[in-house]
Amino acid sequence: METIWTTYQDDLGPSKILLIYDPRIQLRAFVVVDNVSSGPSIGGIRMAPDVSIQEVVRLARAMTLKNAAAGLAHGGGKAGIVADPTMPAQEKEALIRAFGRAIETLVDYIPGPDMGTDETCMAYLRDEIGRSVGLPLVVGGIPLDVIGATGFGLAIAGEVAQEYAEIDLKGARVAIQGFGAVGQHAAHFLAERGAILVGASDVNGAITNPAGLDVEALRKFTKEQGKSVAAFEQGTPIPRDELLFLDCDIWIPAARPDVITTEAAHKMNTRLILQGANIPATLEAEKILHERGIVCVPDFIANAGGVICAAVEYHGGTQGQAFSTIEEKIRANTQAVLRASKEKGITPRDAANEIARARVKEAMTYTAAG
């Protein structure tokens, strides 16, 4: 524990960190909430065999940061359930119950899904504790996975940062890491504004296809079908690692994070990178895309759609109010940074990190402890 905290620990958080472990069912789980000066925390369930706790600090610091960039009135939490999201129904249930009784009294954290979670597993939480976010519509939710909240999202960051990286989104060729709830709906947004769908992967394979994927035709085939990308038969198949140098106009990490290295920055073949996924790139991997040209919207600027949803439901608002909201929100804020970073000569994310942390600071000084 002493190593998170050196680690870690800075000006803005993180304020509590909760382990979780309960031998009779093998529940091993922990809650990071990093900061809560702008309102109670909001942050996804990652469910995942190798999920750290370091992971879950870092990606808890990115809520914080995204919450606070969108405007919202919620600070920034995460949560890590140490499990295969695939095991059987009932044993996931059990799972996610008791990690819900496990955090009733920890009021500072609103949980919502994220990999390895859905809003499934939401529901079984707000029947334990009576909340969370990412419900499914019958009970009252915006089920964000669903309608797309995330993908819609990029899709607006792809709108506005086609200026600066000097591409037309109209016929941009997109590669998509991980044609996931997040990557699919990506496709499909894009796609409606005309970029063409060249290569995705996910965890069994990718698949290229230069003159383009059908994206509904492979949402299906992956989806209802629950077969791999690499199977599908319009395309390609390439070993997956491959599709990180890909030549296209747009790259979208929608998977798992830090899978641009240093190394793989020197080599990737794109002009604008849309991160889908939570921290997908390492630091200095983004300094070198930077001075490459490649221009790199940040995870918690680009990919803010879904918490903006879930304070829109939380809220009590409907689904027409969460797309404006995620539209005016991303549009503005992903201006915003890409033009500072343009005036200022500074990676995207260093233009990011001032204008959130600002925002944190700000909302600190009206706290008690603030």
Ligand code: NAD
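Keep in mind it's a predicted model, so treat the numbers as computed, not measured. We call the rigid core the largest set of C-alpha positions that still match within 1.5 Å between the two forms. Positions refer to the first chain, counted from 1. Compared with the form predicted together with the named molecule:
Remark: with the core as the superposition reference, the CA shift of Ile96 between the two forms reaches 2 Å or more. Relative to the superposed core, Ile355 undergoes a C-alpha shift smaller than 2 Å between the two forms.
Residue displacement note: Val82 has its CA displaced by at least 2 Å between the two forms (rigid core superposed).
Can you give me the structure for the form predicted together with the named molecule, which would complement the form predicted alone we have just seen?
Just this one chain is shown here; partners and other molecules are left out.
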């Protein structure tokens, strides 16, 4: 018992950890409600054979900070279902529906999609318990990966950060690691603002073109034709992970965690990093980048477009309202974080943590204990 308390608890939470087990259908799951002082928690359901409670506790905290930083009326939570997400569709539906029934009374957790779950799963949950975000269009959802909510937010963060990084978005050279949902939309919205895509990668390889890649042609090539960026003829292929060191003005991680290591941070050749992926850099690496004068807008500030869109959907808003809310919140938050970082001489992540934690602490003063 001792270890449970000392391992997981601090001054913010988590407020509840629910373990779910149904041997009849092999449902093993956990839900972590981290902090609900700003409102019911929103966070995704991760389905993976190796998802652990420790991971879900960390992800739930990340959602508390992300939602607080975005100024949403929601706390942070997260769920894990220990299962293979590629199981047959009927089995997956049964598991998701059973999970839904198990969390029916846990009304301070609103589930959304994460790795291994999607809008179809969210539709089953809505049918079972009447609450979920990230729904299909036909049941009132705003398809955030189709409209590019997160990529749009990254471009807005870039608009604010250009002054701090001493670059001009118009003509800025951009490299994107991970040309998926987030990466492609970030490329599109940055190109609309005059930036030039000079490098891109996916799991299969990377290409570069100092004169600029045609973003829309590359999106069609990868998305509609299902091909790798590495085969795009406008670019010169380079080893995939060499993209990290490409000479550019803006570097966007939009794939995996922990790709910017301390070693990489010493060698990166950019002015600004807009973190699309979650935890793409180690804390030590972010310190090095800061010392080198490379501005790094942290993940939970820069990539909050998706959860802001989900919150707008939950409250019955439209796609247009989602875009204007993302713009308003990410503009204000990026400005607040980079200004505090500059004034106090601390990393943008430390500044973002201070701001988010202060908001959660203040919200906690308005709610009764217990």
